[in-house]
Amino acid sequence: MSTPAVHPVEIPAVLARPPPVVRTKDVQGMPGTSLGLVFRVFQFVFAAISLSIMASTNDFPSVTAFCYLVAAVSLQSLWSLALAVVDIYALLVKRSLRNTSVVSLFAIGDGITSTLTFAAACASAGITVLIGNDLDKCDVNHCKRFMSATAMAFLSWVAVSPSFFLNFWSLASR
């Protein structure tokens, strides 16, 4: 029986380093980034403006589409404000929000609120066209306010769409 001529030598603990952790760079617009915070602020501001315009009229409860718009932008403004606070916290403590469960929650929430806001804005736009163009009753209604609130709801949807797509893309690319 032969014995090996070379004996294995253990590497001292000082020289043995763990392999470097390679992290992908956060894409701007995702949660926890400065552009993501800008998207959240715009979502909140546009939804809050739409809500305040509709609340300033006294006859919006008489139309179901306008009630739906008020409910949708209320939910959108609360969701956007909550996630803006989370983004601010993540930026202040320099924390990345790339956890799968967090990104899943953000993607699902953004998907639901964006769908509700878009559907409510479309329904309200249809009613404003009906009141303004087809019935010619803008002089007895608040057509300009309804149109402004609907436009702000569409802008809120435009601001939430990149957040949803970036979260969904990040989730799908894992």
Contents of the next structure:
Number of protein chains: 2
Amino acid sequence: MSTPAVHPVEIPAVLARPPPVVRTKDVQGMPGTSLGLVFRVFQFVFAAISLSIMASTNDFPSVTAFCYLVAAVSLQSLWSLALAVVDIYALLVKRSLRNTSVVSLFAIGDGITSTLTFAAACASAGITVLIGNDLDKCDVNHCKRFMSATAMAFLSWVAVSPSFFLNFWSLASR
Amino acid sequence: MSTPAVHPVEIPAVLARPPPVVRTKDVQGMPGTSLGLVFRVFQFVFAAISLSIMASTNDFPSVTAFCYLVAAVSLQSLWSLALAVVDIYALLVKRSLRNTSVVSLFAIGDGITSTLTFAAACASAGITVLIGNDLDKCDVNHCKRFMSATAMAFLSWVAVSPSFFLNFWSLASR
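Having seen the form predicted on its own, could you now give me the structure of the form predicted in complex with a further copy of the same chain?
Zooming out: every chain and molecule, the one shown earlier first.
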């Protein structure tokens, strides 16, 4: 009668090594990628142009919405500049920024600044259209500058949206 | 000397049955859940109140932003009413609405209507603040009605946001 026997064997060296870490490739446009840096630069440039055009009019403090636009695009330009610096650092040292807490911080910050910028742009657009089309008082107001500042704020918002959605998407899909 | 032998055995009935389909539980607030229906009802009610308050003022057509608010909350109320009906149907027949194309349709629709409602609310808020605080002309305008309509539009947007983010999240995490 035979009995089954278990012979302990040496683990081959190949199996003893930990398996290589499988890393999903960084999607272009995420923080720490060159397209992400391009988005940040566009956000900063548009917000800064909007800020300087609006600040160059002497009568913007008389309208609350224009003051709010100045505040919102200032915040947007500071945030985008800071993240552009982080992106440049990550690109220079070839470091990936795919860390849950970092990505969620970026997503929340992008969500807040983009909402503020969009709200300010909409409020300014409403007032610019009121002055220009409804009241027809462009002769005594800087309509063109108000329009340019509003348009630049909208463009800045358009440039923030992909950053926000990519961060949010990568948070949800991990 | 003994040789190993393989004796074919009958597969027990328990193993022959296909394994039960593992289904992730519907997150409350998603389409087809009772909390999702509550969100839809709130969206519809706030948008409808905003629409009726704004339409009750006789001078809203003279301001472009107020006309835009009327259009945006009309669209929002129709969209939310339609999805509320879909939710009621799904709850009655106990059907899950976790289908990629359905969820992406809902997410895109929610994204568009919520952006339009938010933009309209911001533009109206800018003009209401301009009339009330900056120009101090509340005696000749329906400031209170404009404010209420704007506030209701904002509340409608607040009620759409969770629907949009839950749909977007469930799209990304599948």
